[in-house]
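One chain comes next, on its own, written out as structure tokens in the form predicted on its own.
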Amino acid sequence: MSLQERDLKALWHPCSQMKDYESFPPIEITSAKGSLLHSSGGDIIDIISSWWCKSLGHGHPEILSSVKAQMDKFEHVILANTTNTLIVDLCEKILKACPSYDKVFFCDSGSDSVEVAMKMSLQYHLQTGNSNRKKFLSLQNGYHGETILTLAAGDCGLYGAPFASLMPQIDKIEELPYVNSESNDLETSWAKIEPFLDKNAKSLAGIVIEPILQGAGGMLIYDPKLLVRLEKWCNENGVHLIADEILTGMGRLGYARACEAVNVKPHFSVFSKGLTAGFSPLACVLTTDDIYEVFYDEYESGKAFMHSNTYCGNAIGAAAAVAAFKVYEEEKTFERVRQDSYLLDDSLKEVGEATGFLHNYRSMGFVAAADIKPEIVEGSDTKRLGYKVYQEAVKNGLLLRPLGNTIYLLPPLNTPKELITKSTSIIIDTMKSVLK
């Protein structure tokens, strides 16, 4: 039995219709190396950074070897009531790159640590006397995870339609500023969205928001002076502004924290992902202090925040993402990120122009993305025209794996130049073949 035929009979996969698979086996992967997977077919770009988290590549010299080094010590221990060097240097590492905060509280996943930031801020109103502050709102198009309470907060129903009936309303702000958007700028979208805050001012706990880039709704990007409205309305009304870094920081967009971008200081911001450049799971929230001493007092207060996760502040994890820092700083790999943005958009115009197949570019950072044009999508016999895109990419050495019909590249912040130009002429080769 080969081992594809071994996989389909044990193994369920995340994020897919598991009869896909009878026509598109799995990928047998042997090893990876910065920007490459190294699979029983042949060697395949990783142009989406494996799911968004291998900032760094794979298997980094310096996060392996911190990695290896703790490994040695002990691997995990309860973070409750006790401590240890390597989690106090992390912690420090965070706040140093992130100097708007106090302190830094650990999860083990995306989802769980916007869900604590959530927590955080009910409790905070409860405790200041203003439990009527109970809902929140999110963004459009947004995604903040796979719990109840952060499928609720996003946006895209793919996800979480199938569990409405357990999630609580949480509305949604609509009339973004979006990037090529023919008709709201930032003043046309702010005349509406000022109304819609202002009516539910006195109930809001918090807003959640992916800042600039809204990934799994698209890769949308929308203006960043948004941003500081939304910061200064928050900071007007005693509401928290909570924002999603997963995906947008640890240099992602150019900066530790995509909110650097415009100067804005959200009361909580959450990372995963490039926290430990993608080597082992692990979150966090930060905060400041004036949120942190409201939960500050005798047990007997009951104001404790009791949230718990057995594996938070995993010495793995930390140990990964305490070289992630050391190689973010020694290879100054934010501001490379800065420097080098222009590479990704070039690419895609570079596709366009050669197959006049994409149209709505938009790009920032170490990400870029495109739509398939519409009249191509109508003309197709199918509407997966993006899965066979990604199917075809596959067989060319590239792991396209697209979001509906757009077109995104997210690759490790470190990818040599000459990939992403392999990569493009790999895309003009797959998209002509496919989308004839």
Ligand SMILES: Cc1ncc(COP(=O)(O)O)c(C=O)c1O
Given for the second form:
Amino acid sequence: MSLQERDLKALWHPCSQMKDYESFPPIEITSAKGSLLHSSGGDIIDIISSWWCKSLGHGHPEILSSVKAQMDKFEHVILANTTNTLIVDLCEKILKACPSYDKVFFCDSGSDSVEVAMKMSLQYHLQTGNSNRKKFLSLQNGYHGETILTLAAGDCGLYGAPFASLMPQIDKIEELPYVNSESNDLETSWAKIEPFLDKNAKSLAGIVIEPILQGAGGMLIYDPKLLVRLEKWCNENGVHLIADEILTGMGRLGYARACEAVNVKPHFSVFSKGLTAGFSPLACVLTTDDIYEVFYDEYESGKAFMHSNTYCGNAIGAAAAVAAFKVYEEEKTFERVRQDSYLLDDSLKEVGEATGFLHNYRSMGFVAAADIKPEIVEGSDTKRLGYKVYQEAVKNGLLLRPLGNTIYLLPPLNTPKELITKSTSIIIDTMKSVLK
Ligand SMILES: Cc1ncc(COP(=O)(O)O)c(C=O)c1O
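Here we have the form predicted on its own; I need the corresponding form predicted in complex with the named molecule.
Whole complex next, starting from this chain.
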């Protein structure tokens, strides 16, 4: 039996219609290095950082050696009742990179860490005599993960729809000042948002946001100054601001926290993906001492935060994360992302100029996106344009994963310029052949 046949027989792939693999089998990866995936069919540029997490590419030597060295000591030990130098080093590194915070709480996955921040917020309000503060709001087009609570906080219908009956109601803040929309004016937008917030002010525990860039909702970028308004409103109304920095943090937008771009300090910030440079699952929630202290008391008070995940703070992830921070510091990665940001923006604009197929360009840090023009979509004889583009690009040596009709580039932060140039020409050829 071929690998593909064995795969189809035994494996249920994530976020996939399995039937698709019968006509277009999954790519067989044999090894990966830097921004390249080596496959049985040749090299493929990983322009999406393997679901947005491989911020320093595959097999980064410093991270590999840190992980290998840790494996010789121990790979995982329960984090309740124990400590170790590695995990404390990591906390200190994270807090140095995010100086507005005092405490780090570790989790296994991104979804889990967003839930942790929401649970902390709710319990905080309960323990400070505000049991009326039970509701959360989040942003239209947001994405926060795949657990029931994070699906409810998200606004990507496809992922949550079958589970709607289980999901708590989390209303969405609409009218965001998106950079590509006609209603991109912050004042007009805020004039509609503020009364909606005021209406909910007394019952709100927190507002969950992806700062500046909304990933799975379509790689949308909104005016960062909205964050300043939200922070001010939250502080004036005793509501927590919860920043999901899983995609945007750790350099993706050129800062440790995207909120840094506008000097906003949410009550909670949540990280995963780039935290370990995508080496292994690890996530964390950062918060401040004044929130932490509300949970600090005699055991009998019942005020402790009793959340646990088996692998939280696991040593493999921690070793990867400590090494990733070292590389970020030594190579000044975040600063370089800010300087080189134009590369991706230029790349998609070049595709647009060469093909005439794209519009709505947006970019920040090491992310750039654009949409296939509606007239091109309507004129096409294929319904799943994004999927067609993916198929053709893979054959040409590029791993794209369009979101509907949105094409985006989100490569490892240290991707060499030549590979971005090569990706640009592959996208041009791909789009010309798919969209003819
Ligand atoms: C903004 C954001 N939040 C949460 C998540 C969920 O993280 P995980 O897949 O690790 O659960 C993702 C994953 O893509 C994300 O982009």
